[in-house]
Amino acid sequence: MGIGLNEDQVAAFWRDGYVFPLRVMSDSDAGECYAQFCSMEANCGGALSGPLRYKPHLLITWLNKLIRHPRILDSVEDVIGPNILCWASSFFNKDAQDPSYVSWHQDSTYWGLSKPEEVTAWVAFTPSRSENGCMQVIPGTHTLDQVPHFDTTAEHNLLTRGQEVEVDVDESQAVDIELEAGEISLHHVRLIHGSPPNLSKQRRIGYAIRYIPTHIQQLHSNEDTATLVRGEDRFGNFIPEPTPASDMDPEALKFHAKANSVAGQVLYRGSGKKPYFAAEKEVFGGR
């Protein structure tokens, strides 16, 4: 394939649980992504919320292309191999002086995946820095097994269940994952990470793309979906996701609603809470 990670970067990922920064697009291409993101916000009447935050690649053509970006996939392939599914994607947005934050957690907690082999590519549409609430990681914690979490009721927590680790986190060891627009970081599914509020006057817009090797299974549903983005899928463990014919295509909206429903059932199982994945008509005015 193309140019992915070098030997030192691969070693850093397995040693620390993350690697950054990785340049995957030009400043102008990153600016175009941000402009299209702003257009999405305008089309749905303001800040993105509800269903459009989760798996928007099923609805928006340029995001469907982004999950297949060759430079992103080249880097991911060097970590999980040549046969790759995009299992999910979601926006993590913080406006200027935004109290929203992400508590310390492991991604693997409620995802229901059979093995901890997922890697997340966090794509910066705007600069992501310490002052505007960039992601923070605790190096080496990906070597831990799954640790206990508890669900919080914090109003401004961006996570689905407000989940937080039930272990002491030495925040003095935290590393700021600072990125320029057009750069990405990769992090391991077991890495303990989070992010503080945005105290600056600049927005922080990030798009997290979740990649898994094709042999992974969903343990809590036979209806979970994924998109084959590289190689071949000889396992068929996930329902294949269609490529949207156009932005907000009616057939894509139907599939997205079902996929979100299934994902919500998996993520919120046992919590007694209602998934935040609202019906599309509540966000898009029935379009």
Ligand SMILES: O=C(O)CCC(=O)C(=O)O
Contents of the next structure:
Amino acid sequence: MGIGLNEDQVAAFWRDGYVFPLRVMSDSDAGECYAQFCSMEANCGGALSGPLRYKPHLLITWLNKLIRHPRILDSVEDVIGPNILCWASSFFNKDAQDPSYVSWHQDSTYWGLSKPEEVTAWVAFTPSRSENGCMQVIPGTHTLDQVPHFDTTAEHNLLTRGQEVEVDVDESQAVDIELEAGEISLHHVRLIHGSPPNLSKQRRIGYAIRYIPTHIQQLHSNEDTATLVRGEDRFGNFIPEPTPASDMDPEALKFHAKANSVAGQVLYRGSGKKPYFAAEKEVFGGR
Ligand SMILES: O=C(O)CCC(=O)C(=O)O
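Alternative state: the form predicted together with the ligand, after the form predicted on its own:
What follows is the entire complex, opening with the chain shown before.
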């Protein structure tokens, strides 16, 4: 066991499918993350482009460090054990008065992972509250099996396929996962969750880091990639990801483009949709 969660928090995770708030960094470190995030945006000339929202830890050195943050990993270890891969990471951002939302879903639906043993650490770079569209969860739904989902074409849905559960969700049971900047929540891959639009004047910036134990396999590709962030990998089920030598390093860009293309094939299989994170000329500078 790591030293991240106490017994009550571990019990809460397995009973409810989530645990929060967990402080993993100081206010000033959280402020530094937000400042770095803003300079990434400035370099993009506005909102982060698709490729920079998915697996940006392969391109940006401070994000590569963040996925290895000891306080985050201590908490994750208490849930999935000591041998940990970071399988993916993505930004879920809502600007002030932003109609973007996340439909009710289970993460496990299209990820192609062999067992429902993934845990997400959702890191708040800004406060995330009811008024600015924080994540909401339906406690206990992680004990459900995989439930059917349908794809939507809703314009402002932040999910890859706009997927939504096909079962009734009792929204009266929803819990708001309110976090301060520098806090995280952990949630189970089967937990039904989502989030409403941001009706406030305060941005909501979150970075979701997906962790799996090393014995998990990708069922829909032999080319999926992951980063070993703690312990040892005796299984070799994923292609090891390199650490970027510098931000947007050419070798890192090449690896990231390939990794995102494989992820696109897995996550969008059968949908006929183009991944939002497919390589774009402006990010890759035509390389
Ligand atoms: O950021 C949100 O509102 C939802 C995030 C989410 O669906 C996830 O991290 O799995």
